[in-house]
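Presented as structure tokens, the chain that follows is alone, the form predicted on its own.
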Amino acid sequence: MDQTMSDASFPIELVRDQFPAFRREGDIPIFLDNPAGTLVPQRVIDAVGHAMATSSHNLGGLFAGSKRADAVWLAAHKAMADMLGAASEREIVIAQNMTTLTLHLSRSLGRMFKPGDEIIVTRMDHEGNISPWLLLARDLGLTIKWLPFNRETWRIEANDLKPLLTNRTRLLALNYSSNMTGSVNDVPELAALAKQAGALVYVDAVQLVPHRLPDVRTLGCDFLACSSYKFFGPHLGIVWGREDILLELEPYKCRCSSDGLPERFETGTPQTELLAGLSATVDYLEWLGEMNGYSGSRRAKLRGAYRSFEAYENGLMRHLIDGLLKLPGVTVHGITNPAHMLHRVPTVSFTHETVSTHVIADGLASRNIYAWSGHNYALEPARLLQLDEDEGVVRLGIAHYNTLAEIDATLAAIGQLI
């Protein structure tokens, strides 16, 4: 692997030093389970602990502890507004996880729909952006239309979306990047088509945000969801929504709860300690931008961080895919053409013609290499690819703290196992 592929300028040792998981004694695991959840840096752990010690109070009180909790809550929303490119923190809704938030918001969105209205869901999405809409359609008598992804490009194509759009289309539920194939969709193009038909667009960006920085004001969508535990933070879900639409929606909340934004969609007592960890997560990414020579606003530093580690991750991804393709009997389910790598993130799934995915994952686990097997809630992609739903794929997900040596060790282990 040459210097261009590995991006030798990326400060990988300094990065790994931020994560306690790499400081333990003994045999350090190879963490390639990142699409399911990433490691967290020390500053996130410290922030959670400090908030639990000093700010574990409800919001809105007149005493000092509650005021500290108020500040933690506001800082987290402002941090995520900067990270996603939102107009203000009023557009940021934070709760337990992306699936819970989507289920919750779907109830409010459903009040805008009538029996016979249509929702388009894709054969590429995680169940968290499919099941909420299937349940809503069942309850309200809506029509579900299924949008496949193209087996040659591995992406959702505009020509497949256009025939599904009608004057009854009310919502397109779309993922930005697949949690099985890693493919990245052209959200601006697809959102523009849906908006021309008068539909709302709800984007699941859970798998994109660990690798690329979105700018919600340029995408043309109405909602964008992500999960901080996928991008080096605590277990929280975040949804950005256009303020005008959030104000229009009727919230499902307690009668005495605030009707302000975003509080009207954040039910119950907030997880203050995790919100402190969320702010620290954005701080870490901002620090990484500074370490790579970027300055200016927080958003500018975040862009710099993503530019630096996207190049580094892409080098590891190409090395992993090239190595897998050389192994006999292995099929990589996703983009493998070097010319099209910009259309995917470093989530790489494969199967073997004779060896079970679970056997491979178990063999990797015995060698202290973390990987997932099965459909991983990508049920529809597994069906479209005609994979056994229980077997699914072996999924390897690269993060910017992984190394070339880890990729080589993983390839060697897979070679032994098959």
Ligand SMILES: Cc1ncc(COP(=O)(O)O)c(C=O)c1O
Given for the second form:
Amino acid sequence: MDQTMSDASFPIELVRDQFPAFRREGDIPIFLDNPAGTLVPQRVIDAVGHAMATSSHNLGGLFAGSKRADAVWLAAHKAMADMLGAASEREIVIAQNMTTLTLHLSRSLGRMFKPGDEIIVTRMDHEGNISPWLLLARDLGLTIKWLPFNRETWRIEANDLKPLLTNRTRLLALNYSSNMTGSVNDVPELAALAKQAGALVYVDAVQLVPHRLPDVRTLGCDFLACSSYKFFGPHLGIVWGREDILLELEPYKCRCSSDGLPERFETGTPQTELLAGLSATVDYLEWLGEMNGYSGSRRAKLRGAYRSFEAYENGLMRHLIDGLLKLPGVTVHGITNPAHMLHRVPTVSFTHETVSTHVIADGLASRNIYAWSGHNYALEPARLLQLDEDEGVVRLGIAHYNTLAEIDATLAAIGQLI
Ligand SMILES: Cc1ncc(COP(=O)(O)O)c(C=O)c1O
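Other form of same protein, the form predicted together with the named molecule, not the form predicted on its own:
To see the whole picture, the full complex is given below, headed by that same chain.
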């Protein structure tokens, strides 16, 4: 991919202008901690404030303010249904974050499992899609099977999954994209194998959605989780679940709360103002699609937005990886082959043979460059890669508002630090 072309065709200045973080006085940081949480455009901030001013009421009441809150709630569910490709908003469950939702849903799923049943978890996943299943297995006497990723392809391979599947396999908990290595799994292929064995498939797409638009209708999974604060929105988690399964599950809920979908899985009072921010996040992405010349349905414009920044991000990612590989003593933990860039998102982790990850991240911080050091809750990937758990990696995560100049400045800083 031609780097200059991608820079020239993507409206980067217009994009950065949407984010107040870039409009500050003085030194603007270089934000490369995006896999931990992205920046937020002004329209999202405005929507949250507006909802607090106008719709901060309980849902389901007879008065106007409550009806406004109902509308905010519904709009956010519809927006996320379009964004994930769901059949309807009934399939969209929204709560505090992905981890809480997964812990919550795992309890309901457990009601379908019997002692001795098997759950497959991977050595590629974030703890948010491992710990809930380990805890469930402990409580119910289930068997856990571990699925490694391939050290050469950096992905989970079908041939490693096949021998783990048995007639007792009830669930495959699978990462779409790793928060450490950035690798993207072939979810349709892996999900199809698990489904043939009669298992449910729970996909963690938290690290994919900031970079690629999923289409749950084509993935063959049963659940797909993401977090809007990773894709330019407020702190919320979203799980899409197939309607028939959400109906079949017995929810953990209050006796008098709605048994409808998705309310039966949204316990307690919703965060209405953040739901307004979530709709505005989808609006932002839709706007980005329009700015790049796409029209039609909301989903068509969203697809256009992702198409436009995928090429741009890939250019920055290749530049970052090439630059890191030129630095002496640096190991990049993930795909580096330019021919396989489609199999990863622009989350790039590295270590140095002598300099501590924390020293590098601290040095970057003192230069106003935001990056994280450690295992980032990717405990299993750190173990599989035989990294020191406390040291982990330095993680640099690109978003579509980063620039080539920022990547160059970061590479220069790392060069100095090592
Ligand atoms: C891949 C992945 N899964 C799950 C999570 C947890 O998300 P949340 O903070 O919404 O619980 C994260 C957070 O970093 C993540 O990167």
